[in-house]
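Here you get one chain, nothing else, as structure tokens; it is the form predicted on its own.
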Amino acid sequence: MKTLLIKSVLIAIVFAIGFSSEVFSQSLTGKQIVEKAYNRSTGDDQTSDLTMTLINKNGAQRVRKIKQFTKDLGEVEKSIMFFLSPADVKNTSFMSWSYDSDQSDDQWIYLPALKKIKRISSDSKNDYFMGSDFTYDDLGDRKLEDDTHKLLREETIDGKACYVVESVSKDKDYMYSKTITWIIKDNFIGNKKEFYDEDEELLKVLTIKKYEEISGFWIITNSEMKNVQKNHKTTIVLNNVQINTGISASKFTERIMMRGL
């Protein structure tokens, strides 16, 4: 699993391990280190509970429970998750397809009010994911190689040695003229990532508040996105994350979307 922003969320939001900083530290180029931070496992399968909570410039809060699946099937990375809780949105579900390849992403929603599932048009990757922060595009897995990376400089924040790497679209259509990323040196986890607009304004920030160890593997569980735009926040904290269960391949379709879990 790859995604350099969440999967997770939902996303995409884990980086690489166990490369000392101290042997790279001169020698990598931006490119090379986002590479490493793309290319690492998080193991065949995880399940987890999410705690979506959005947050407005007043600090009213709305608070959504959901279950998610994912699993790398090599070529391709599926995804799915259901929406538990409030009445409002639950039995609503989302899906996800990343693919090795220059294939775009393919995604679907499942609209239970509709009976109705739509498929997510690359017009439609723009739009924010359910009233959050994230976008659709957020939420799928952006290659390598659309963006030219350059490293910028190395700080410290948060007490952490990072590479600060800067990843500039060569789509100049698409929603973010560029991105900037904190990356810690020692373990190549994701700090922190920024999110221009294409008047090259910050838009977006995205935090992370903490990451544990889980089986082996590093993972994300707690992180927030603010658009310092509208004042507006999601955070997304995981629970009980299981990794490699076992999860089958006919978990991701369509009509598993429609029955929910």
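Positions refer to the first chain, counted from 1. Since the model is a prediction, treat every value here as computed from it, not as a measurement. Superpose the two forms; the largest set of C-alphas matching within 1.5 Å is the rigid core. Compared with the form predicted together with its partner chain:
- Comparing the forms between the two forms, the C-alpha position of residue 184 differs by less than 2 angstroms, with the core used for superposition.
- In this overlay on the rigid core, residue 95 has a C-alpha that sits 2 Å or more away from its partner position between the two forms.
- Fitting the two forms on the rigid core leaves the C-alpha of residue 174 displaced by under 2 angstroms between the two forms.
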The other form holds:
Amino acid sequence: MKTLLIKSVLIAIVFAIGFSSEVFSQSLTGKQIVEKAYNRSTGDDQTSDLTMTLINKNGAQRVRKIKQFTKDLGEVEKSIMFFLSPADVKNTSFMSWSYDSDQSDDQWIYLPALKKIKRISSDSKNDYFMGSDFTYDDLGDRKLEDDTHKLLREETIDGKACYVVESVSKDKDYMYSKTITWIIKDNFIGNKKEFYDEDEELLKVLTIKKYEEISGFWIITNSEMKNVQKNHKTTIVLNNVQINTGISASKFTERIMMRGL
Amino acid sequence: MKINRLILILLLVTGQYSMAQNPDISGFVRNYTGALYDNGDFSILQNTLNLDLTKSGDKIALKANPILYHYNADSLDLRLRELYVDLYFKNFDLRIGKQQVVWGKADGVFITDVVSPLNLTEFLLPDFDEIRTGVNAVKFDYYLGNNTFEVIWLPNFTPTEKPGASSIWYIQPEFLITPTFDWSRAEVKPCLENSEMFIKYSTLTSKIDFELMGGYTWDDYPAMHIYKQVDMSSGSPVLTGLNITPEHHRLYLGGGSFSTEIKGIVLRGEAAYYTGKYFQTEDPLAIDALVEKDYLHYLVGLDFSIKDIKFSTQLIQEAITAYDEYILKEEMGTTMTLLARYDLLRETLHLELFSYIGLTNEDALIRPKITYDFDDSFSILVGSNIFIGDNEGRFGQYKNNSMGYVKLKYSF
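Having looked at the form predicted on its own, could you now put up the form predicted together with its partner chain?
Okay, now the whole complex, with that chain kicking things off.
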């Protein structure tokens, strides 16, 4: 069984941002820009089919498919994922409860071969998710106060005017020395992000390929993370995204983890 | 038996429904070849076909899990690990049929996890998902929020499978003279009176997960009732006959388990208290050379990471209460387990070391292995099972069975 220590929800990749056509003044600070990117509204619940494709430097592909459900219950956001493929992780499920407070996430994994739900540590943010180029931290909801944010400049890429913000972790042991994010000025959606390693060399580049407005919310539905040092990459595509369908809270329980889809 | 008829009817009805709807098929094919370091003999030559057939609906689901083992000399062993029907209701579920039940928070140690018996024909070496055998049962689960109340009724007792006399895992008991075995009481007659019952309460919360359980069961290991014939004609006792009657006895047990996370470390614990367990004794006043004692089995474990290496360790103790010096088993036995795992090459290469370490007898089973995934379906595993330590120990007694092995597996 492959390691499946997963950090939180994948539906909102890194900086999927609530829509806003409002044009903000250029006097915004780096922190304010990132805050607007983080504080997006994503609805009360979401469902989607996720396809993750790992592509090595020779172009060979490995594909992982996941069905995921998320519900915001106020002070806690609960999510559950069901792994559909590859065969050796099929019917594995993962549940996460994330808190608005400083409380650590609660995470459990159900391993169908062992017929057992195991509590797993949420202290694995720097681990790579299922052998992909995304760490759990890349996929999770990094908190605004975890980094110091600085507006570097404004520039246009792919025809879109962007803020360019540098973020440096307050944790000296964090795996990235800094990240630089291009945030689209007119809707505060992240368009590109660069990750620098401990030696301040460029390690990875995240590119948003597509975002869509679904039920009034902007959702990134196609993204690519490329490791420029090792020349391999991972794409994540979301399909069948549904928002505010009224998912029951009972979906996020031991019963459903073991029962599956 | 009525219960089996009921299962059959349910499976036929749901099976027809299932076939019409194309069941979901998955499984694996595996070749497993192992050789002993001691003499180069093959310890195992096994091909396996595991099929997992499922059909799930909103109110009903069906599962069948046949597994076919092919050994050298073309011997086949077809097993039905699971064959059951799930019925889903608003607040409760029913599972009827042959099923595997896994309880507790321990890994590779069976404390409250006693509903499904074990297949120990290859000692503790099979994967943990293959070491349990299915049992005919009716399982009822009632849900209240994040709380689950579970009741399991097993109409008939299924004992743990042990290695046959020709197996390299068979340990020949030592007696002063050749005994005569009476197997007339070795089986537990399948009848209502002899059925087993288990209950469990479990919950997942934001702080801690825990389970409480109780069981009215049979001891998987039969007590050996020994009747000695002694000739006193020479003035001193001379053993002239030894009659042994294996017999399973009722066990009552209660216990629980928990797991919680503290600063990135998962702390686990599990304990069970057994009453009605028989132990072999040399007390001359004991009837059939047996004494009944209560028994405590418990564990504490930690799961944590250092850098990119994941560790899991457990300390396990077994203790006999109101112990006396005539009992052959030690008053207390202590064992540790250690697991270290490191994944690299984008999780295609996995290095793992798992060990049972017997602290009481200073012996161990050390299990290093390397797995490489050629792709998402095909993998190769190269491993070793190394037994070391005291010949009297649970692991040291198999010192001559240390082996290397290769597993090729295709999952679909």
